[in-house]
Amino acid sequence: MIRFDNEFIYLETPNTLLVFEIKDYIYDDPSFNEEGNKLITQRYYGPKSRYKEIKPEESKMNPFGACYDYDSNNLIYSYFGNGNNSDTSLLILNSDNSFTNRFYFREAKVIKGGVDIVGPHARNIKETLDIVEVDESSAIELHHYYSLCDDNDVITVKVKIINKGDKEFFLRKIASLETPIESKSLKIYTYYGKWLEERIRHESTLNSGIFVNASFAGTSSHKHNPFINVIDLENNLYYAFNLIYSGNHKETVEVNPVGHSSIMIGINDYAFDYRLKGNDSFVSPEAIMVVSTSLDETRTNMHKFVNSHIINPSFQYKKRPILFNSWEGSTFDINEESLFEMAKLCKDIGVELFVIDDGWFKNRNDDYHALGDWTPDKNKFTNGLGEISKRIKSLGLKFGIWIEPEMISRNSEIFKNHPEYALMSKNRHPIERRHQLVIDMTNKEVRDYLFNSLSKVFEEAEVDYVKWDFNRFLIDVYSSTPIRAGEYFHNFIHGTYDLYERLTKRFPNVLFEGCSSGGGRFDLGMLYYSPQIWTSDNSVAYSRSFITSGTLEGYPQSTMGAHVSKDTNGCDRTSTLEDRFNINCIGGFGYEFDLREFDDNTLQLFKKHNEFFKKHQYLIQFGSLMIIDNPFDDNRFYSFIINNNDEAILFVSELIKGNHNKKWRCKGIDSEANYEIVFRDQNNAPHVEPIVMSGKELINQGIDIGSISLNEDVEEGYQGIYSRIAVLRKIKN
């Protein structure tokens, strides 16, 4: 709810408050006041609960005071020019040449759902709040949109503006969000790493200066995250903060001497300079916010935002398919009848979905050919991939295949016929990355041919699911057509939005999947048109453990592709099939072997597995998630909790085998009821009867799982993980 009350403007969630309050601009040299300047200033955010009622405050600034007097003023928005000597949301060069602007507060009004913006954004909204400010001198004009849903306490953020004069002027920085917080003790958690190692939590303390996450690649990339946790360590309060977009984004957090502290998130500014002519607008991309008094309630908010506000409505709360994928079976070494064989066994276990990876089109028998050449391979399927298609279908699966429209060979077709396709810089020999180039997705002509070549491939073989890659970042950012250079990276990134979008509406039903190497665009831009993301090219259960934890922190379990597949990767803790199924059971499940490889007893255990999860594949992927023990905070053990009203899954596991004589204690359940726990029966874990607790017996005490080493005949110097699941029943009276 958004409500006025004289000078303080109030924005309610369900559990926090947002309050602004308009002040009087006042100068102490009265020849500089201009009767009607107003600022608008954020007095507090946080829960309701720690709420006290706030007095108006004067704003007058002192020509003679302390040369940071201005940074006490809490503005909903900083820019170069007001007297702040912090960093700043807004940096514009204006056409008299200058970066100096005063935005003064105009109006704020009411707006029944959202505001609409080209590209993905929150869904779904209540109502918005639109703040008006205007700099009159540079005819610039500033939008704040501020939207609210009712079932939640995240809230949207992004900033639109307009040139509302006849001269061009540029735009160096924009930022979506700013907020500030009361405190100069803050404890920050980011999510970066590198491919197959993404989103390792890393955490810092700031009590001075400026800390910065941010991404180069013009990706949200596998470094670094755009989700971010800030814990106030002086008031005990706990944020997060995530960025609706998948290119170059920064998240500046800054602990300032005068005893408060400020967060912006948006646009990298790095490379970013944006012409804006007379009339035209710039809107940034969304961000969101929200504070809580635990971890476990921003993460709950976080999930729950995501599953309703950003994800297609197509796919909300549905589950999704168990899915076999060629790849890591068979690489580009595929025909009809080798993948047909696979499929009838995939039918056998219990797989819902087949998907043929990269090299299904023509002349793409290795990493240096035919990107861009999106047409069936009639040497490895006759009839194409209609009929193969028509083949799984017929064993009653579904049917999918890999794409990697963004990228270019320099070996194809579509590059000899259109080298102006590909991003190469005049006179520079272009640096590739795994012998491919990227294509330019600002290019209208280059996306009009993508839709087109793929939507007949779609429609041909009639698919299910598109697993759409991204394996490299952008070097050569240089375009045949008339773009500027500060404006490439955005361009480039709606270009890929521009082609989903067209994609996504041509194919409603159709389930996409993204994927970058792995987890290297796991972002809300990607989730807003493929409902689950590829989390990492590591499936190995023990490395999985941490890269599915931090993951979980901003993204819920729905969203992430996870398989059984082989051990590898470089990790010497291989663990047994059933941990690995432990491990990665969670969220979008699948397999990805050659399964002609293996004999009856393990192709019935992949069988056992997936009843299992049809069982509770519902709870799994879109219960509320709760961790319990955080190999972060702890790296001998790992595990959490999922739940509904009436049941919940437990999921443990020790990442270092110890005499540890661990007590595992439920989260989220309820304390008054009593609870009838079933152990998953594994092959590698003695059997243990079903035990009733009581809920304040589980919270408080904790369940004790002897049995959760390894049955004996194990091999000796065993180095993987042990895991096991437990599900929780709630008994009725």
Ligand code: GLA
The other form holds:
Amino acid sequence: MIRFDNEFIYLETPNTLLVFEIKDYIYDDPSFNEEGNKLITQRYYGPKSRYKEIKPEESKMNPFGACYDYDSNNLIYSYFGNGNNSDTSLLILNSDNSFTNRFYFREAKVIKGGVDIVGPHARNIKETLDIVEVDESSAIELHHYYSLCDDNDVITVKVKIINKGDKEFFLRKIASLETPIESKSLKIYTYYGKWLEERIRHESTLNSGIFVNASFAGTSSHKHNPFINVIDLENNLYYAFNLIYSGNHKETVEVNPVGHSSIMIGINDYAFDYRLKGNDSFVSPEAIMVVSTSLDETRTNMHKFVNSHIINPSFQYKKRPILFNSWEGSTFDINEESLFEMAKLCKDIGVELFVIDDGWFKNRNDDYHALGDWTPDKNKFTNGLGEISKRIKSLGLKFGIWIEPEMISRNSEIFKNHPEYALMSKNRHPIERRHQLVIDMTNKEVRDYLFNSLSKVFEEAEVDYVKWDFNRFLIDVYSSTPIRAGEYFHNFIHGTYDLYERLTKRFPNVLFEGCSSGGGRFDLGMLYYSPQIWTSDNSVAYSRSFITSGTLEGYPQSTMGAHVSKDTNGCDRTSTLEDRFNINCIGGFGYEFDLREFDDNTLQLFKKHNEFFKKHQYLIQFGSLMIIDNPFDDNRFYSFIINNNDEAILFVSELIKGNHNKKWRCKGIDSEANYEIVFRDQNNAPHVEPIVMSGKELINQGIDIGSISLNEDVEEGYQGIYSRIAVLRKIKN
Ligand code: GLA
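Following the display of the form predicted on its own, present the structure of the form predicted in complex with the named molecule.
Zooming out: every chain and molecule, the one shown earlier first.
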């Protein structure tokens, strides 16, 4: 709810409050004051429970005050020329060759729903506060949009800038969100990584100076995910921020010696320089923020927000099929018959969707060739993909394929005919990564080509699912079309969004899964189009515990592609198939093997796993998840519980074997109820009879899974992990 009360504006979510105050701007020279300029400041952002009524501030904003006045002015948005002398959210090279602006508050109004939508954005917005500021020169108008959804505490924030004059200016920086925090002692969690090691939590303590988390790769990147947590250690408040964007992003946290800190979230200003001619406007991507008194609450809010306000409504809270993917088992060595044999085995073990990964298109026998030539390889599929798709569908399975639209191989027909489609700097040798170049997504002709050739394949093969990969970063950012260098990165990602938009509209029932050399583009922009994203090429149970744990802080389990596979990629701590299932059976679950290599016993085990998964699928994929043991806090344990009404499912694992004497304390269950606890039967552990415990005991003392079961693990010489799953059912009186 948004309400106005004299000079105050209140934005209320179910549990938090954001308060702005409009203030007079007082000059020493009284003649200036006749203009009646006003500024808008942020006076409170936090839980409602901590809010104490704020009186209008006595002191007016005075640009000629003491030296430090403007270090603590709490303006809702900073820009060069506001006297702050800090890094700013906005930087404009004006037509008068200055960087200086002075924005004054003009008006604020409430708009129903979302507004000025460009690219991926929060869906089902209830209302938006539009705060308008105008530059002293009158030629530039700024709109700050704060949007609320009525079902959780996340607030979305973005900015629109309009050139109201007739002279062009250059936008050098435009953050989407800025918020002050009244604290000098912050802890920041960022989720950084690389291929096979995505979203590893990193902790930094900041008592002074500037902390930056940013991507420079043209994509949100493996290196630095745009999701961050900021913990105010003075006030014990937990903030989380993210950006609905897949390009270069930047999160800046500055602790100011005067006693407050500020946070800026938005597009990275690195190599960013956007020209705005008269009447042009620019809308920033939407940033999101939430604040609460615990990490559990910020995480739950983020999960609900993504599931209800980011994911494509056709897939919201809809069970995701168990899939088989050909990559880890067969790589490029595929053909119709070998795949069909595997599809029959898939049917037997309970898989629901069969996916042919890389290698189905003409001349694609290694990663040196054919990206961009999106026509099926007749040597592998004599009658095209339509035939294999029909055969697979006749088994009762769904059918899907892999694509990598934003790439082009130098060894391809399309490159031969259209070298100008590739990103290459003039007069410089292009740098290849994974032997490939990037295709020019800013070029409409390229996007039309991709839309047409991919649509043809999707139609012919009647695909139900598409894995959209992106296996390198941008280096030679140069287009054959006349586009300014400083606009390239942003327009590239909007080119990708345009293609995604067209393909998802043309094929509304196709489930897209994002991917980028594993989880290198795991962000809200991608999740807007692809309800799930391949989390990592590393499926090793031990490493996955960390990768999943980091990912879960910002993204719900339903969005994570997680497969049981060879268990060798990236770490030698291999574990049993039982443990691999326990760790990977969340989110978009599946398998990556050459299934023909397994004996009947193993196939029966997979079948048993799938039966268990299907029985609890909705609870696992969409229940409310709470972390019990975060391996980044204590690397011996990893466990969480997922709740939905009267049922919960508990996942526990010891990452380092030992007699830890540990009891696992449950969260989110009913303390007044009794629960029947049924352990999933595993063939590496003795069967355990169901037990009954009270909710109170489960919450307060916890359950001693060690002596009930875990200590009995049959070690089989594995160095992996030791894990169990238990289903908790409320006993009705
Ligand atoms: C990337 C993906 C893999 C697979 C290969 C195919 O590495 O992460 O899952 O799709 O590409 O080339």
